[in-house]
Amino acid sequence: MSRIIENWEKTPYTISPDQIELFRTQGFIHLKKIFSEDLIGYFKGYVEDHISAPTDKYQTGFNRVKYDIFDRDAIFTALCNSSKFGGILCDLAQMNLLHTQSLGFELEKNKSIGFPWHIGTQSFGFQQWEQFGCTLWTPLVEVNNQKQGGGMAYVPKDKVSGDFMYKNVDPSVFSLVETMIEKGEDISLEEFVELRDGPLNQPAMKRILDFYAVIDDFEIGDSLLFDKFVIHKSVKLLEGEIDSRAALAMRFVDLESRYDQNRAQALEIPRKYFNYQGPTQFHLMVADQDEALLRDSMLYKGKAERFLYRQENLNYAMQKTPEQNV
């Protein structure tokens, strides 16, 4: 095992009752010097190393962005298999985890917007809609709204929950699009987007959503972990002495999730039908049948550092294989 993990693993992280009951009403949690500097380190370099210009314009909110990062880095890898980081993430969850993805991505200073308000409707479009989904998103600089901003905006659920735009408002763009386009309707791609992100950026209701916004500063080793119901956006990087600020996102289900091949099938909208090829295709290597179990696909089978447990289930987890444990 890495140095780094190492000693990262010899400080203790407690999770409180009172944290696991926040997480679950308001849907993400400010979790403090979850992550040592040394590892917060290793991980900004990785990232800056990886990352690259967008390959399309609507990723162009960011300076650099990748989907799919540190599937095979050793490091990585040591971190998911560690009890420790299982058992933060797991406890808080209350539930044994699979990590499905990592993405890195950037904000340049005065330049860079981010995405609007939004859920992870790409990021968890292969699963059905109401199982658990959840991001762990690390800034790997520090985050300080009076200085210079940078962050995230975010909404805790028992406020204004996003389950509607995976319940409803998607299927029903993907029905509506489809639709329009076996009848020869006209429709452009920049239709779709706004039919998909719209809802959440009309007058209305982001006056709703910028008055319940939360936003945070980060130190150095800072996490902010936020299910996948919860309606969040990008915070500028203004003027100030960071350039630009580089941040991993880490993207977890339930153990239990099961594919939903029709709502992934529909994320090929715009390859299909607007030759636009988008950031990834890992929505449709996920599984091959509806109603898989996502554990069982070939992308995870036998990858240990994919399943992560709670701490309770430790000892049994470690003896048995992840299709046993379930």
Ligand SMILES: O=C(O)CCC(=O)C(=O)O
Second form
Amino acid sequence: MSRIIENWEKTPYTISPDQIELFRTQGFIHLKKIFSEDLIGYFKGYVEDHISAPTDKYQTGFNRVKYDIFDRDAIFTALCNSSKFGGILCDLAQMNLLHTQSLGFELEKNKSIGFPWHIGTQSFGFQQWEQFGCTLWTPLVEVNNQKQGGGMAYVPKDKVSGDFMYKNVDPSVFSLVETMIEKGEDISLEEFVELRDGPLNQPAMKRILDFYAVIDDFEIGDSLLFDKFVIHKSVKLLEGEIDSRAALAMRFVDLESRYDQNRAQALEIPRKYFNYQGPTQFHLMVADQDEALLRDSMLYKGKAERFLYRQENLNYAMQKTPEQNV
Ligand SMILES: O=C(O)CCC(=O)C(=O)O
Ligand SMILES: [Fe+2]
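Please move on to the form predicted in complex with this ligand, as the form predicted alone is already shown.
Let's see the whole complex now, leading with the same chain.
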């Protein structure tokens, strides 16, 4: 196994019951120093090598992006196979998890605006809406809001949850657009984008979300774990010594999750009707039958590094390496 992961595994990382409860209620948790500086250095090099200019309208807020990265990377595989990593995430989520995909995003100083308020329609748009999904978001440079910003803003879901977007708004918007197209009525790409982004970015909604937003600083090695109902947005990287902020987003879903074929196919509307390339076709490949278990998909079946399991004991890492626990 890779030396970077071996070294990282030597340092125990304990999750407290309070953190589990906080993650459950507000939907996100700031995990300080979850990764080593070596590991962040590795992620940064990899992400910077793989991201490129955005190819479609939804990603133009970023300087460079790439969906579906780290698929066959030995260090990443070792990380996902590690019981320390699985233990941390599954303890927080209180369930076994499937790692579905990883993405890289980069904001350029003074220029990129990133994403406005949104939820993970694309990344969790193939799963039954009520099932659990989450993102481990890791900035690959320091985020200091007194200096340059460049992090993210997120709203506790016990204040405003994005569940209604998955349950009602997204499916209704997709169905409205398809009905218009079938009837031969005109709808422009701009109108479509407004229907998709508008509900969370209209003045009154924006004001509510901005009021409840949490914006943290991140040291190198810190991550944010947030569930799919957490409404979030990018924070601009302002003038200062850092030229760009890359971040790695790893997505996970409940290991028992099932495919939602209608929802997944709706993600094809922009490609089908507006003739633009989406960032990924992953949502179509993930299963071919409605309600199929995602873990049985050809993308994941038999791939040990995709499956993360709960540990018996919250202090598992300490018990595993007692000599390190000083
Ligand atoms: O890195 C960013 O600014 C946006 C990330 C994001 O929206 C996500 O990972 O879901
Ligand atoms: Fe997002």
